[in-house]
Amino acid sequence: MAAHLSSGRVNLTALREEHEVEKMFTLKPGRLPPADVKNIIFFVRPKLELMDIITDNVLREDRGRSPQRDFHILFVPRRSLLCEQWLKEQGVLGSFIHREQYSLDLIPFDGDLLSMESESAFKECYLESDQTSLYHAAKGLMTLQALYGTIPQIFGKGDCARHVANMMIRMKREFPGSQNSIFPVFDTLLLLDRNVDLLTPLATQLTYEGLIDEIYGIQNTYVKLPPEKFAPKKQGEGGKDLPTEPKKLQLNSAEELYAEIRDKNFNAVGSVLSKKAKIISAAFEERHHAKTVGEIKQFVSQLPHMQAARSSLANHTSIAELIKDITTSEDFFDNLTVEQEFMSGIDTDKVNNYIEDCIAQKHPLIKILRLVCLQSVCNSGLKQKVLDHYKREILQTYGYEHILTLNNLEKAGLLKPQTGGRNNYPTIRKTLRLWMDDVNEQNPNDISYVYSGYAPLSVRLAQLLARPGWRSIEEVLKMLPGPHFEERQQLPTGLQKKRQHGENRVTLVFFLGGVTYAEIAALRFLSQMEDGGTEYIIATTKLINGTTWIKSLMEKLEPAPF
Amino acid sequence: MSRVRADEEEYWHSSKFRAFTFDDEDDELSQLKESKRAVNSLRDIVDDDDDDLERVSWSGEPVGSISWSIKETASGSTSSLDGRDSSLQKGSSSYAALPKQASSYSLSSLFKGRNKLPSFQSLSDALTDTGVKSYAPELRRPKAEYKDYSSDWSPKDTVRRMQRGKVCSLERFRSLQDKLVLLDEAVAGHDGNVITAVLIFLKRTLRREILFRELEVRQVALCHLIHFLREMGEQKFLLDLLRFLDRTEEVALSQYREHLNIQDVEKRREFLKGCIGLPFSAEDTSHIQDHYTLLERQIIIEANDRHLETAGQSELFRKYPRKASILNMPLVTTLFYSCFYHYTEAEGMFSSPTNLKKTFKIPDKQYVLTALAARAKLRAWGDVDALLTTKVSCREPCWGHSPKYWCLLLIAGLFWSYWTDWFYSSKAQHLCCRVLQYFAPLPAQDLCWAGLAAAIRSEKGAVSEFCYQRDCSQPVPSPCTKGSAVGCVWWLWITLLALGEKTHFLVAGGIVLLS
């Protein structure tokens, strides 16, 4: 058996052992690699691009070979009719003996983080009105409830949130047997639409993890970094053979140091790293003091741990250096200045010089779109004249075909003309305290540290829900798109929690349409606050940043390679 | 193909199933192939519980013969029984059982007009291909199963079953009313896959006008259908639908999108020409018009220049061969190109920059910048001189400067950043001073900051050169504080630090502190 995987990190180790999977390959066009196997299984997301690759694979399979290999296809998380239809049109559908689905809804990424890794969820929900991903989200939540108990309270804001809550209630009604007797782990579920807070992902994240994602892109907890800084420094080799392969690192909380610095503002990372360096070198110095055999033995027993810590420190120092090169660049600074001006409400209603200059210098289009959209969102839409000006400049410089992308952004509400001539953003900003002037990056006392001044709206909503409750911000909630609501799910009396004094409530926050690392950091910060009283677990359709998000909304301009 | 056939032939003749000959007519051939395939694959899945396909039909008789004979006898008959699990070995029932479709919804029966590639088709394809319902031998099944396979699922149950990935036949929803109830149920379930399945069924079984009319009041379903049509490339159907809905702008954009699939430039141009008349919004119309005009120009320029280049008569083209064709490039790139190769041409020529500027109403600033970049790259310093003294219209006075100076300053900054790249690539260090001269007309203090900062960025050596040429020791007067002075000083500070230029840092820092 050979399995072909589309991108994604489905853990197939168990499968491999149980079913004697011979080899695993990543999906790529062309002839399938030779493997002396009978069955070939494709694990794929239901996406048409991937179907084209598979078609290519199948068509190039050597029909004459013996034994002939059989094809099977497993869709993750659901079978898609569209894909099967597509395969049929290509004339290969019949080549698949089994077409099944692997219902993988929520994938755990960390102790407090679940993601569906469905890139197109936002696009589907808001551009195509396709709510399939919401259906999967609801199913995932049902599974979660089957495992961790019924969640007694559901809050939500936004149209999609409303849909998901409705579906959950419906599913519960349709499967009365699903009433379980597990003591509930979660007290509250908060469903948030991404389009309630379009602003946050557009801004540049300034936490350590957020910046790694912005600059190098974290894919399924892995990041690929330029290798130069990671070259092993050995004497005599004189940098002869520098590695050319990108350095691949896994990033998650299992790494002690990373767990400590990932959510810090980048400006606070340096001091932690240097402190750690001192501690480690002090620990290594210990060996000189070890006199007796017992002491030496103790030292040696600690060595593996110390060495792991040292290599982890070396890695993160290198990453921090790489990031620092970027964050100290003039352009990063200019960009950030403009973003912060917009977010604090300065000059959002006229054409911005920096954006114009960037267009003139042909900076990457996504960067331009991020800034223009940010300005539009911070001004509740741009004045028609300003919008037209930007549009013209973008089309003239980057090509007229981008009119399709601009149209998509307009549909998603990211780039739009101001209607009614009223700008609600200042009211929202003030009421929710979205802009904090006195931000403390080293020892933060507010979530605004994750964007060095801007407090993510989505997380502010979660914070205010916990205390003092949404009733205090009714007016602002009405200005944000979509309904807000509360639902209760009855628990049998035996399962109702009697709260001990000082015990934290647990809230599951589900971001429909994606969440950024900075928002996660902000929620973790709230969990750790001593007097917070609430712990947060985060679930989402996809981990995003401004770039990947805008990219998902852009029109694919190259025709398919087949 | 022939090789495959030979293999099959060999297999076939060596097997015990000799009921078939391969001289059948074409339409039957595919079925036979399928049955062979079924036989081939049988041994692999025979112990698989889920797939009863072959087990069902395999009763010592080749599968194809059944369907073949049924074609003769039962053509045109419809059945709602297809797609059932028919685990025949489990028991017996008076029910006619069918081979299970490989697809869990019996949707393969819903699709029409697929490509016929017999060698890749599965049994289920072949069976449905002929438009014939096929029957396995009559066998009985237990009562319990009977219930599960009863055909009177309500629309709600049908949808629910489909959501769970179970087999379902939609054919029994005959009346419009039934179909609409089914659609509404599917929409209420929010599972896009099921909605699409139902829509494909409706699309096949309803007249267009009725389908469109009903979808108009069912926005969610409508969106799914539009998405489906777009992805499957059923452009004509899609346009009909959008036209019916009177969503003219979407019709226009959707049609315009098509041009991306046209590789041939001439055809693309023709297509874009056709797009001009489409009902875009007022703003977009002018962009589409521009797009067409641009491509038209590019085709003319490309033909001309390719000729010039191959003829080898033009020195410019010999010295700087073109890296790529200008076709399908954005407007600003085209302008750069024309400033580079056709700067001196008369305005009447299509390829002249001034003509482009006029036709596309390119703003002064954009034009000057692009021209500067192009001319400086060619080291046509005379043109650069002229460009820098052009009057540039500016939006508004900035930071207390007159528009003219501000623009110059801006241009200087941008110019520098362009220039830096070439400087590094060409290593033409002596040009540095030459370029610095262009900033002579600027007021000393602005020049100090803008120019000096840029110069440091480009080359450390240039700084000292520059400092000699200009008197930078003058304290900066107070009016130009915001932006130009403070901004540049800040920038300077950072850059100098980054460069580790302690001496210059002290000099410049001193000046800053004085101001």
Given for the second form:
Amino acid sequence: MAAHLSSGRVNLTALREEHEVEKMFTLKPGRLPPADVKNIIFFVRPKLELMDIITDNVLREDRGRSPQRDFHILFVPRRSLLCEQWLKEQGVLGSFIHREQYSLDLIPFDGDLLSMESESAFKECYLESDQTSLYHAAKGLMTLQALYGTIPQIFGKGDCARHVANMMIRMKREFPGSQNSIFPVFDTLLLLDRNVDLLTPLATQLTYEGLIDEIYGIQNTYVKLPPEKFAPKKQGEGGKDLPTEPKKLQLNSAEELYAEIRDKNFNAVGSVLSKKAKIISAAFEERHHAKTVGEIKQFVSQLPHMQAARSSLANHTSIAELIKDITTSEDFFDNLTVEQEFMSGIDTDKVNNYIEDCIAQKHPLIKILRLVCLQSVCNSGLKQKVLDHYKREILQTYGYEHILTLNNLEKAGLLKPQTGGRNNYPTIRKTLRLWMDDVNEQNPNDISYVYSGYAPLSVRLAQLLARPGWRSIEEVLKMLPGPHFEERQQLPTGLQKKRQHGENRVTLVFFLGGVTYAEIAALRFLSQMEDGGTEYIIATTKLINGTTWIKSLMEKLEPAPF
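Having seen the form predicted together with its partner chain, I'd like the form predicted on its own now, please.
A single chain, with no partners or molecules, comes next.
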């Protein structure tokens, strides 16, 4: 049997042997790789472009071979009639003996992080009015409640949050047997729409993990990095035989050093790495002081852990050097300066010279769109003539095929004309303290360290919900899109929580439409605050950054061939 799976922190070798899986391959067009197996199983998202690849795989299969292979298809997380109809039209549907679905709603990415990895959730919800991903979010939350007990309080902000809460209530009503007698782990569920806070993903993340994602892109906890910095340095060999394959590293909190530095502001990472280097160096020096057999034995037993720590330090020192090359560049500094001016409310209402220069120099279109959208969000929309000027410049420089992308951004509320001539952002900024001038990057005392001054609006809402409660910010909540609400779920008798003194509340924050690593870092910071009183677990439809988010809203229209 051959299968295609994505690997995580599971012992895949043991799992494969247990289920007699011979090989696993990534889905690619062309002939299937050679494998002496009878059954081939496709694990796929229900997307038409993937059906084309599968069709190609099946049609290229050698029908004359013996024994003939049997094909099976598992749609994740749901079967799709559209995809099956497409396979039927291509003449390959009959080749599949089993056509099933595999309900994989929430995937654990770390001890405190779950994601549906639904790339198009934001676009589906806000542009296409397709609520399928919201149904799967509700289903995922029902599964969590079946495992960890009913969540007594549900708070939410936004239209999608309201839909998910309604679906959860309906599912509970329709399946009364789903009420279990498990002591609840979570005290509160907070559902947040991404469009309540459109600003945060557009800004450049400044945590270590956030910058790795911004620059190199983290895919399912893995990152591919330029290989030069990771080549073993041998004396006298110079630069010959440098590796050409990207260096692939897994990033999660199972790695001690990464767990320590991932959520720090990048400016605080260097000192941690140099401190670690001294500790590891001192540990290796201990071998010279080991005199007795017992001391030598103890040193040898610690050796694997020390070598792993040294390898981890070497990797993260190399990554930090790669990031520093970019963050110390003039272009990065200029871009960040403009972002921070917008977020602190400076010159948001007129055409920005830096953006104009970037368009004239034909900088990457996504960079331009992120900045223009950021300006629009920080000004509650742009004056019509400013908006028209930007649109004209973008279309004339990058091509008229991008008119559909601009239309999508407007529909999503990212790039729009100011209506009613009122800019609410300054009021929101002041009330929620979204901009802090005196930010401490080394030893932070506020979540604003993740953007070196800007506190993510979404996380500030979570912080204020915990203490003193949303009643204190009613007026601002009304200025943000969508309704805010509270629901209570009745717990069976005897399951009400009696809190011990000093015991933290546990809140599950679910971001509908995507979350950034900087927001995750800010929530972890709140969890670790001594007087915080709340521990946060994070769930989302997709882990995003400004680039992947804008990309998901872009239309791929080919320019005219003349």
